[in-house]
Every structure is written in C-alpha cells, then in structure tokens.
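This document opens with one chain alone, in structure tokens, the form predicted on its own.
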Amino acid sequence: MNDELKKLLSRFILFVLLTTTVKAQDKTQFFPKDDLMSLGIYYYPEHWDKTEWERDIKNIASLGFEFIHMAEFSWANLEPEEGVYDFTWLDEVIELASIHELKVVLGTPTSITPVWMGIKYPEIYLMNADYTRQEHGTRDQQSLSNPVWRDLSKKIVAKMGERYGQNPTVIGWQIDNEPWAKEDFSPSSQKAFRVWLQNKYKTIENLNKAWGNAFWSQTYGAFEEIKIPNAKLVGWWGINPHSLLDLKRYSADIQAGFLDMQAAVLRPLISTSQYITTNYTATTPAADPRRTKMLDFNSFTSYPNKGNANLGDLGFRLGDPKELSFALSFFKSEHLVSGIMELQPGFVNWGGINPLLQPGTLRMWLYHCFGGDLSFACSYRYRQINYGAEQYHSGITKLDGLSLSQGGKDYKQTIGEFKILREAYDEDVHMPEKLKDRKTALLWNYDNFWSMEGQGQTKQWNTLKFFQKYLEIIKSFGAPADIVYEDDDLSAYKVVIAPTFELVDKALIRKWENYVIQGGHLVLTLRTGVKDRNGHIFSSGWGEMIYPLIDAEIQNFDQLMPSAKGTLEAFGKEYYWNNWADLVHAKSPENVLAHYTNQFYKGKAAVVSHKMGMGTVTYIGVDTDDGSLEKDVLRKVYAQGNITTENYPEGVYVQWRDGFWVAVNYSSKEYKLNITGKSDVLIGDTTVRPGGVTVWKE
C-alpha cells in the first residue's frame, strides 16, 4: 500500500472513531405528546424583497403554522465570498419569527455551492460515468469524498452552529437536503473507494475472492489497480455484480459519513433542545438512512402525485398511496421518531403530467401522516415563485404571496381541526389489544435491494413494488406494519415477513429459526436465501440455506412471457401468475398450500407451510400480479396465530394513534366505515369519500 493510500485510510479510521464517540441526544425530548403533530412550512426570504418579509411571516403565523424552515439553499447569501459571512438577513427573519411566535428549523446549505467555490475549487464537483466533471447550476453536484468540499462544508456548518446553536427560536437542524448517494467517478472518489475496500477486505486476495475476479480475467494484483466499476463503459450485462454491490455500499457510506460529519460539527455548538435530522426521499433508492449514527432521527420528503393514474378515475388527482405508506412504516417504526419535512403542496413542475389536486387531497395526506404517528409535517413551500427552475411548482400561497392556493386552504382547514384533536387528546390511552396482536414486521435490507435491482433476471421484476405488495396487504388487514432491519429485535411481532431477502448468512438463519421456535410466524418469499453476503449463489442448491426452515427444497424457478397465464390452485380457487415461480418440492405433502396447474411442472408446489416449535414458517414461491394468492396465504398465517384481520379495500387506510382512529381514502370510491354507536366522530363522517378523512375515538 502506497503512502497516499495509507494516509487516506488513517483519516477514514480517525473519522469513524470520532463520529462514533459523540452520542446523539435523547430522541423523545423534542416533541411533546400532547402537541400530536406540529405543522410547518418552508420559507425563502432570500427570494423576496425585504419589505415583504414581515408581512409573510405574520401571515404564516396567522394561518396557524408553528414553525418555518429556512436556509438550506442559501450558501451564496450566507458566504458571498470565501471567508466573508453575512448572517444579518437571516438574523432579521429569525427575529421576525420570534416576534410572531414561530419556531425555526434551519437547513445547512450543503446541497448546492455558491459560484465562487466552483471557480476557485473545481475539484469539488463529482464526475459522472463518462468522467465529465459536473459544474455549478443545480443541486447535489458535489463530490462528497473530496477533502476540499468537506472542509468548506464544515466551516459553514460551524459558523451557523456558532450563530444559532443557542437561539431559543431555533428548534432543529436539517442537514443537507434529500441525501442522494450518487455514484462519483472523480479522482477523490476513486481514492476513497480504494480506502473503503482496503478497510473492508484487508488483503487483495480477499477482495478477489469476494468479487469472483477469476471470472473474465478480472484479478487485481493490488488495491491501487482498482477503479470504480463503471457500468456505462463496461456494459450493464457484463459488469461485475459483486463490485457493483460494493459500489452501492461505499456510496451510501460516503453519504452517511458526510451527514455525520456535519452533525459532529453541530453537536457541541447547539442547545440540547435543538434536534438534528435530514430529509431522505420517501422511497430512497441509493442512500441508506440507517447508516447515519449522529443524527437524532431521520425525516423524509414525499411527493405522492406525479400525474400517475394511481387508483381509479380520480387517482391522478389523489396520488399514489404506496409512497407515503412505505415511508410511514420505514421512517416511523414503533421505536423511532420521525416527521415529514417536505410534503407536496399541490401541483409540481417535474412530473410527467402535473394536474391540480382534488380539493382536500393535501389534507388527506396530512392525516395519513398524522395516523402514521409522525411528530411534525412540513411542506415546500409557502410562496410559489415566479422565476427559476421551479416557477411552475405550487406553494401554499399563489404568486402574489397573499392568495391561498387549494393546498393553503387544505392546511388552514387541517390546522383548525388539529385544535379539536388536541383538546380531545388523552395521555392515558393505550393501543387496543387487537392491534398489538396484529403488529407485523417486514424486513428490509439495502444490500438485497441493490443486488436484485442489478440482476432482476426478468424485465418484469421490480424489487420495491414486490415489497410494497406485501406491505399493502398487511395494511389492508388493519395491522400496524413496521419496516425493520435484520438486526432489530423481532420479539414484539407475532408475524415477520421477509420479502425477497436474497443475501443471508448462518447467523440470520439462526435468528429466524429461534424466532419461529419461540412462537413467531415467519413468512419467506421467492428469491430468499439464494446468495451469500457477497452476492454469490450458493452452490449447494437454490435457496438451500432456508430448506430446514421451510421443510422443502426449491428445485428451479421459471418466468413466463408477459402475456402468458400461469395457473395455480389453492383454497379451492384458481390464481394466475407470469412473473416468477419457484418450483418447490415439499418433504411433507400436507404442508402444500398451493400448486401449479399448468406448464410442464403441473402439480409442483408453489406455497408451503411448516410448523416449527411453537411457530410456523410459510414460503410463498410465486409472484401473482394482483396479489390475491399472497393475500389469502397471509390471511391463513394470521389465522394460525389467532390474529384477527380486517379487509380494507386498496387505497383505504385505517390507523390508530394516541387514542384516535384515522381513516383516509385514496381510492375513487366511497368507503363506509364500521364505527360502533359508542364512538365519537371528531372529523368527517362514517362514509369516507375519495380524498376524504374521518377521525374518531372509541
């Protein structure tokens, strides 16, 4: 290893030690339970004439918002030239917020650079896959591994922390904006990647084995020879999948380290009453939110409506329910704090089609977030701007800065209704027993996601949609659903589902086995347990490591043409598939729940269930387009555990939070709720219209 690589490795290890020794604050102190869910809005004073600031802040407060979010894109205003800082304008707006009893969340401005920085330090920009360096003009163009960029970022964060870390009006910090672990092929990233590999594998021999470099003469003689794998130049069909998996892991680690670096700068400068978070996208595909160690919690961004048809004739105005549904279970599982930092306020400018939302849609999204137990909800932005790349992006007010948009009207109504809910809040309520019994965990692992997205094996494969299918079935049962990681405690859940958990090891198999023996009900699906952690297929058999769990063998797998119809029989009904089918041989015929009824393997099992200890393992080896078979199998799993279930239609969500039942309806049809006569309906009525909301207490 050369001296330069040794130096980089030493810096990497030192950074890890420093960031793991500083403890994040207690997550529960920032959000009093009786506030339920506080509401905020983005405001950009740098976009408006100074004479309008007080009017805008006063109007925000009079609408009933409780905090404003500022500054995440304002580096050019905060540091107009290197080392010259101007906080006077931000001081003034924070003081106006204080006068009008608004709190402030400050964003660090590191998602975009001021012009002078790129001119003076062009190396701060990342390189794309054709080795073209990015340049000034948009967001997230920086090389997060570049030491110059990191030093400049630390300086501005420190200056902001020194200025506002003890300001009582400031309640929190959002680090960066919508973290995105971009692939970066710049020289600084190439060096950092080699350091990351050296730290992980120790020897080049270990790396060659993990990457399978004997294939196609890819063997390396030293870490210095390695370049970041480049699918664009090599070809997606021939690129080494194991090196690509490590590239995803590395990129996510670099992104997380960049956030933790900022948090480490802020932590000693800020009050214990101020929190540190960031806003990942709702279904973040590249950055892994759980990789950060220094933040108090993660929040997220969601824009549910991009003009898709979604559900029924009205769906293009109501949004895709699965986006928020996933985020609520992922970011706010039972033991985590979260909020939505950026929620779509109306039409946007970047969808394929950008329609007006149906009146009440934003209100429905807000109640979906409320029912999901979020601590706060905030939208981008207060005023629609009349210039720039997002001039067609709506705000809470229209272009004049005074007239409320439909989104603004939805917020105003929701804020008024929240006063009713806060008055009705009872701190002594407890989750109903039937909901405790239904609590379900779905296991998520980014390595699985990245691995399968790289090798889908059929053009019909979509890992996220497959996962969401199981999540939506569970929510249709009226079950609280948490998306958890494999190292989380599973003991609180009677049912655990691991959709397409491709990469496994012996420790995970033992954990699953112990969970089942002690009475848990485990559901595994196709493509589970077929590879080791490096992405190598087990040579002993397809999915061989899970055979003892399912008491069966998987002899092969199949896919049909998109227009073909594979048939199955289960529970006296016929089902259809064409995407993926595992051919399962059950050791005990009585364990078979479903079998194929056409193709040359007619009679082979598709679904099996095995009793182990006090629990059960169910293996669903087929992917049906409408999910009907999976839903029937899962209902049987719950029945085996003596767990009751509901049967809510697609797009209807009924959640419980702090004593309140909350129903929202994304479908294009009315839904009649089964509410007992003893219940007190606080918001809405017993029929939930499309885009509607009902809140009641029992």
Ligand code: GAL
Given for the second form:
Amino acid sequence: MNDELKKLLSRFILFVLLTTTVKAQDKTQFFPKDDLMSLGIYYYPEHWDKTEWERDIKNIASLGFEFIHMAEFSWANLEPEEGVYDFTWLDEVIELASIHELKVVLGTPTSITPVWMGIKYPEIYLMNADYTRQEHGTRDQQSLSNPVWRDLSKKIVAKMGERYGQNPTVIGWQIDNEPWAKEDFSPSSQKAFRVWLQNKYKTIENLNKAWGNAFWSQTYGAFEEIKIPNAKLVGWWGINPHSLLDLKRYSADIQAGFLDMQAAVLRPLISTSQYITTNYTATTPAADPRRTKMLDFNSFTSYPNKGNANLGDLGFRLGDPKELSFALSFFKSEHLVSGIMELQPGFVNWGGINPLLQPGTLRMWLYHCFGGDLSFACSYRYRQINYGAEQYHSGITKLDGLSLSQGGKDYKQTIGEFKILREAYDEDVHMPEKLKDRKTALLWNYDNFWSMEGQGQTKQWNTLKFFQKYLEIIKSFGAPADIVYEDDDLSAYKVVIAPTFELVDKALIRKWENYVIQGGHLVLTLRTGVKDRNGHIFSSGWGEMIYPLIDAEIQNFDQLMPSAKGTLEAFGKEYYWNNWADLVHAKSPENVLAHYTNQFYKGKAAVVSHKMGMGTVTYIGVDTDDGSLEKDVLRKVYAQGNITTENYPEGVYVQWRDGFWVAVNYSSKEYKLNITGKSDVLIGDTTVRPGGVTVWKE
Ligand code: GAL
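For comparison with the form predicted on its own, provide the form predicted in complex with this ligand.
Below: every chain and molecule of the assembly, starting with the one above.
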C-alpha cells in the first residue's frame, strides 16, 4: 500500500470511529422520566466475607435501593498478577444483584494501583514538586501522562468492558474516581507539558511573548529548555503567572484526556443502554468537566458536612448548603442528565470535626438533590468498615452490616416517600411561566478561576466564595440558576451574570453586547474584563474592554485593612465593604446606583447601570461584607426586566421539578412557606423546620 493510500485509509477509519462507536449516546435514554430520581448505594464485596454477600445484597434490595455501585478500587482483586484476571467474585455479586433485582454501576479501578504494579513499574507514580516520586500507600497518585500507566489502564478497562459491556444488570460505568487535575512534576509529565506547549504556541517566540518572559530574564531559546513551573521551589510571589495558568490548563487537559481515553476503550465494547460518566468533586471544581468529549453526562460527589460552623446553632449538623447548591447548578450545564454519585451518609473521617448529623439531614440533602432535578442519587457507602483508612466513616448500616445508621433511617424514609412522588408524577407538566422568566445564567470559566486564585491581590480574596455570593442571591430570589460556560447559548436567560470574569477577548465582549441589545439583562462585576486570554492586563485602562458596555470607566481599585469599614450609599441606605472596591466614573451621572461615602475618593461611583438596545447592563464594582448591596441592585435589575422575585432567607431553598415544588431548610430557624390553599402538600407541611422538607404540587 502506498503512503497516500495509507493516509486515506487511516483518515477513513478515524472518521468511522468518531462518527459511530465512540460517539456519546443519547442522554435521555438512561433514566426513565417517571422514576424521577433513582437511588443507589456503594458496595464493596472485596471488603466482606463472601458468606455475607447475599445477606447484604438482599438487605440493600429490601431497603428499596435500585442499584449498587462497585469495583472502583478493586484492581488488585481483578488482576492479582499482571495479565492474570479474576472476575469470578464480581460475576457472583452481579449475579446476586440481578437475582434481587438490583442494577449495577461499575467503576473502572484506575484511581489506585495494585502493589505488584508499583514494584514493577515505579514510573507510574506522579512526582511531587520536590521531585520525590510517590509510592504505594494511598490512591490518586498516578502520573496520568505516563505511557506505561495509560497502557495498563487501557488493558484493565478493556477487560472489564469485554466482560460486562453486554451484561443487562450493568447500567453504567463510572470512569476513575473523583478526577483531580493534579500537578505532576515527573519526567513523563515534563515531556507532555512541552508537547502541549509546542502544540499551543508553535514557536518559542510566541510562548516567550505570551508568558511575558522579557521580565526577569526568563526568555527561553527552545521548548526543550522548559520545565514545569514550580511554585514550591521558586516561591509563589515570584513565579510567572502566565506559565502557571498554562500549567493548570495542561493538567486539566491531561486529566480529561485520561477519562476520554478510557471512554474510547469502553464505548465499542458496551451496550448502548449502558452510560459512561465520572464523579467530579462538588466542593472545589478540581477538574474541568467540559474538557472531556466522550462521556454521556457528568455526575458529582458531595459531602456537605465537615463540622463547619454553618448557619445558626444547628448548622454544624445540617451541613453547608452552598456546596450542593453550586453542584446542582453546575453539573447539569452541558448535559440533560446529572446525578450525585456519592452523597455523604453521616459523619465522615476527614472533616476538621466530625459530628453526628441532625436526624433527617440526609433526607433533606436527598430532597435538595431531587429538587435540583438530578436523575439519580447514590450514597457512599452501604456498610461502615471496621478497618482501613476510612474506619471512622459512617455508612448506611453500622459496623455489624445490619443495623441502620441515622443516614440509613433517613434513606429508608425517603425511599418510602419517593413511592408517593412517583405515583403523583404527571408527565404533562411544564415549568411555571414565572420560573421560566426568572431563569438566570451565571458564567463560569476555569481560566478565570485559576488565574484569580493564583493572584488574589488581597489575602481576603476567594474566587469561589465571590461566585457563590451571587449564586446564592439568585437562589434566594427563587430563580432557577444555571452555571454555564461563556460559549453556551444565552438566549434562554433573561438575566446573565458574569461574576468576576477576568479574562476576555473582543469576541466575548461582542457576544455580551448582542445579548443585551436583543433584550438581555447583563450584570458584570469587579475584576471583569481586566486581562486578555494570556493573563496580560490591558494597557490603557483597568477593565478597558468593558467600558463601552458599562458606559463608564474604572479608574482604580482599592482594598481595606480587615478591621476597616468602607461605607457606601445606595437606595437611601448605607452599606459596608472591606475586600474590594472599584472606583467607577460614569459617563452620565444618572447611571450611578451606589457611591462611596468615606475614604479620600468619597463620591466616586461603585455601581452603575444603564439601558442599551432592548436590555440593560449593570456593573457592580464593590464586594460588600454581607452582599446586601449586591442583592438590592440585582432585585432592581429583575424588576426592570419585569421579572418577579421571592425573598427566601439564607439556607432555605425552594426548587421546582417535574411538577413538584420542593423546599428544604438548612437554617436553624423554622420557615413558613407561602403555599396557596389550592396546593396539594405531599411531604411535610407548610412550615419547614430546620433540616426539614416540604413537597407540594400546585
Ligand atoms: C470521596 C471518595 C470516596 C470516599 C469518600 C469518603 O471523596 O470518592 O471513595 O473516600 O470520599 O468520604
């Protein structure tokens, strides 16, 4: 075969692969709508005596769980020696599951390594920033760019796919466990980083420019000279921020590539009724879900209670609502389906303090997930284990594997109640108009997150917290809030908020402008539009790219000492700030909504708003201590757009799905719902107690 022919043939094969076998499947097929949210539980047969398997599986089924999750840490049991596979034990448990009418989700076991593997191929472990190689002992330590590791992973995934890809009891696959785009300083990662940079920049001159290497003699002569930027060795204060941003992007790409690689192995082997997902962490978005191309949908893990002082006296037992709240808005953004793969079952072993949950808390979290329109909720884990690193971690059953923990009791009650909801489900319902009207998009961008976390500029800066402040205000308005990416379609949203959106280009500004001209209400905030995509600050004015949009200039920005009080006036009220203040100069004084009332720049504007085309643009240039100014400004934005809002107190969430209104209460005070006489209360009552739930239909 001549070269030309070979080239053509390989292109054809690639085309067929991309368009057929590896194509992600239709996402709605995996979860029948009338099941609403199916419930599952983690089970580890490898931890228990074989004689207990049937008892456990029977128990799980009789509690009403619908699926079990297995195998994500069991590589040593599946491949006890290189190339020697043992699936008999897993076959047996899957068979038991099938007998007891449970479905199975299988995890690929690539977040751990069997002992033999580490001895034989030590290069599969990642290297820390001090260039020490990790070694056997825990999990999530692999060098994802290492070819040996990738090869070993491919083989076990293929074996599992061949074995269970057509098994009707298996409904889905979770790739790896809690993907985490870790920095890896190993030689294979160094090499992969250089390749990544070369692909991105093509020439070393382009890279030198993008990284600003003229500063401090950092200019490179060739890609081969580059080492992964190492803040640990050179000190965070002096490290090149542009190279660090690329390191984050590279690490996220490597992580996503590893997931896609596994999905590509599985896809041709599995039936179209099995889904492929992975379980991202809810708390810190540690890996960018949008970078993967081959998964059917995203799922996530959430552990809302680490014994933190949350809302009020009971908060430390009810958990931090913001964690689930963020995840529920974030993980559905790209796909129709999302589920929670791991939900905390009770106390954990790794919180600063690990208190018992208030009875009912797990039930409340489950309803929070339900209201958030998830398709499944699975809890980690069925049995508490009496040995190993997580022996102090609770399960749905206690150490005897029989008695229900408080979490188990909560699950049992919820499963019972779900029968009522499934019966009450009506497939012909549509989202109420007032909710459609309120639908709000908040723009998220990982580059911004990484860039700002790297350069807070004040020790009080916390990007995620700032973002959550806006998200929580929107939820207190009773508005459905989607966290979307900048290139998503914004036309379904009357209000779009870009909290602290640092990195922009002309195309994005144009997109925002068009959105507003066509009638959208755009809200921009401090630190938006100040840098280009390489992270260089625009030269002619702080945030200059957004000046035409906001019809104002940002002349400077300020920060106060932690104990100092900056004052502001708006809507005839006084507000306080401390963290960040932009000094805004509005072109037309009538556009000013808030101005500073102390400091030497007293009188300067902090918030401006104006009409543009058929919509409005509002710029909030200050971070108030309690978010009250932001809330008042946003309420005005909604009112201008003729959009109604509620006023739910902190910790109270009221969501709507499939015809059900769902209220949960994380606060330490009772909340009286405003439910009309015509409503049908299905679960709970019109007053939601702390940790309580109410579900009703209108
Ligand atoms: C999760 C992890 C689980 C388990 C759990 C304990 O982060 O995915 O495997 O370790 O934490 O809370």
